[in-house]
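Just one chain is shown here, as structure tokens, and it is the form predicted on its own.
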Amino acid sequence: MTDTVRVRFAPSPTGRLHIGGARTALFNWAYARRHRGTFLLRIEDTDPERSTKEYERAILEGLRWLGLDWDEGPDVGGPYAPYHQAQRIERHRVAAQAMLARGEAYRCFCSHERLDAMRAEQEAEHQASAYDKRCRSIPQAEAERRAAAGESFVVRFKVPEGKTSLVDHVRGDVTFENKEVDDWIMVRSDGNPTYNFVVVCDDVDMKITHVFRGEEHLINTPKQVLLYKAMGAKPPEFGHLPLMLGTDRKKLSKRTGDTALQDYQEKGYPKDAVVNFLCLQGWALNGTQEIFSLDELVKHFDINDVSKAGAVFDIDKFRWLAGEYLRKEPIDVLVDHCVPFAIQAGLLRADEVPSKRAWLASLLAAEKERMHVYSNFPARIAYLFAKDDELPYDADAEANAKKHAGRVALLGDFQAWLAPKLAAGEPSAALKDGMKAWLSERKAKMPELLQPLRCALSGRAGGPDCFDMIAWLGPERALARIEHARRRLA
């Protein structure tokens, strides 16, 4: 081991990056950056049937989208390459042979039928399922002879007697009774090594000093600590991060929230909000400040401050946080982030954006207070793209507009007042002031006009200022919508 901090994130490219995995990567990265150490990315692709390059690319793109970089990895190289686990298989096999030679592992020739019968008997006796160590007593020379003769076998780790203790940075002192640890399989009968074996081989080779990972891996820790010692290596320091729970207090699943980082990218959550929220899943800056930057995370992150209690993934809080970040963005940046969703919804074409950029900026300046994520934008502005004579009316908007017949009549009088002023190009501020004076002369209250007008322009009961909507629609379309409303609401 080295005195320099070396941490790793080692995802399996068998699916999209889990939001919990993204948090694990974030905490490892922050720890490395705070301690001026090395953050290493290793791809654990030893499951050839499920691993794909597409998933691998998506994982790397997701991590970069979060703002994370790595000092060593499959795409940047490093002194301990290769960083694809599947390319290190020969090294793993050599290590297994060395352990067999030292007597720290043994060949097991038990058939599947025998193992199945043993497990069935243990289950009937209400015993924990574990290998009975039958092949552990086979002399090494005999085991080598049987293997050379072509008899099928697996390689099992020879768990020693005693206890295994460690200090976990999150969970504190942890002790396991070795008798509770099975003589687990290191190498399968097809010659391929298993996860618990290869991960230790690679961590030793890559001089990993700290392993921070999800709580679900705690069950693997005694196996791995014993393996480090059998290899003559100092185990790294461990920290097992709390589970991410849904609001039902069960492990996060599709029932209570999206589970992949990409889901939140596709829904238009601001990147900085995602980073901030992930940090809050088990860690807090100071107990009171909920909004903070990546730089503040690096400055203050301490693995010992991570809670061991499960972190509740509160989607409502996430949406609130997303809205806070969205509204802080400069309008030009917000346009860039929101327009792709409008294009995807079919409201705009990409080639129209440059000429409509000022118009879009005006829309976002008015609508951002009502938005949480970028993907809210198309629904907020869809009414502007509807055909003027086919604009759908919300039930509340229509009910407000038709509270009494006088409202529709007032809307018609307003249309006659408005038309020449729009033709003359009066600005919105002057129109608004003029409308107030016009209403005052008729002894009418603002809702009597604005509620049917809002329904006519947008079909909604609430939203932006009516005179902003008139400006966005333009004189011809605004007057056409008022005319259609007079007929529909009568």
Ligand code: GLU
The other form holds:
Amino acid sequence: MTDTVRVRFAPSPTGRLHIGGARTALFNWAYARRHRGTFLLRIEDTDPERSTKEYERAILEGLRWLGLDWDEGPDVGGPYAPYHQAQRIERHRVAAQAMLARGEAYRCFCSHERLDAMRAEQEAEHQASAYDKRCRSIPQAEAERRAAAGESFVVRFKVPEGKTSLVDHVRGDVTFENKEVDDWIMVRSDGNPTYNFVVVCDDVDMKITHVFRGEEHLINTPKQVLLYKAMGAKPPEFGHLPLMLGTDRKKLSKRTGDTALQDYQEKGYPKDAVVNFLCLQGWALNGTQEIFSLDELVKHFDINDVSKAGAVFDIDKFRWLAGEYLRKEPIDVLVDHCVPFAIQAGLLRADEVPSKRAWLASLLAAEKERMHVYSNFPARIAYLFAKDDELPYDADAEANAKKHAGRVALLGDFQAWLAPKLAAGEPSAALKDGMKAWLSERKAKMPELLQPLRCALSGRAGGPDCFDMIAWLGPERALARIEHARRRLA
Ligand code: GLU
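Please could you give me the other form, the form predicted in complex with this ligand, since above is the form predicted on its own?
Entire complex below, previous chain first.
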């Protein structure tokens, strides 16, 4: 069994890759890799108005960014090419014709008016809306004649009587009465086939063994299972992944968090954190370990362990996880990841980066404790780029600095103590020890000096060590900032 697994991710390129779609891709990929099967990518681009090449490119890029690869697909080819659904249309036409010829499907000539009136009546009677199957009784020869004469028709699937059962790897046993399934439309009056029809045609042709997709498709599964049987094909095994919910327990939407994978990429979420977080949306490695890698996912992923309860997309947890990953990165890698955001924010030019690398690394080594995502970097370091006489002071930083009149005076004395030491190039550690001794001689407590000093150097109430900030600014600018602060805070 294990060498025959063939799973697919089948996105429609009609928008940016949804975070839920990314999870679907990830779980299919993990399943294929775990079982040494085949993972394929099929682009379902049958809606020409909404599908674009840009979206398709972005989807592929997003998947690659996550570290996923595929064995067959539009860019890599494969034995079941083409992998663009729109290019398989001829095959869909042939399949529809075969279904008509076998009497598994029929042409329906009912007008819009008739269907609308029928729907209104059903609504008034509080019945579920369904086609009344009138055209089923048209003899095939007559239907063919009417079609040839140019009469408009749709092709409907002839739902058989009986019951259908399937085992869903996530939801368990599912049984439904066929009579609850409408004679649904396989081919529209303009000749275009519908999703439920083409997805099954392609999954049959591509020998897909397992279909794992979002729960929103559960409603389509009865139609599809019946179609497999009518086509004489064995249905694949299904697994419907739980909906991703916002913290308000409603369907994930912009209100409670970004919904596109690219949003997280653009905000500088570490890639491995995104993968890890997506895994946690409906699956857990074990009861305790929250942080794990793609390799561990492949080693342990079991579709039967996916929970059917809605997965709450907790953005605070995501940010926490992002911070955990960010802090684990080697400093050089972290510099590479964060620098583009500083450039984008206008703090740095790309050509300055090589000469400032060590400085940037030292900033990041200190600041990473206070960061979750790479894009936090510019805001953390912007104070270093302000003009020394125009550094904005946060209200709380200023209030701390001015708590007692003596604090600013102490800052002045400290400046006089510090200036010659900086000129002599004393290292930070020695300066820090010296400051402690200096303060205890004056019986002053650390915050009395450090709060005004912190305000002078950074304009903020919290942040890195003051002596680190002095080192990053350099003696001249640090002293200039202290000088300005004495005037501004007086
Ligand atoms: N193109 C469909 C979608 O993006 C695929 C659904 C399926 O996996 O069957 O939702």
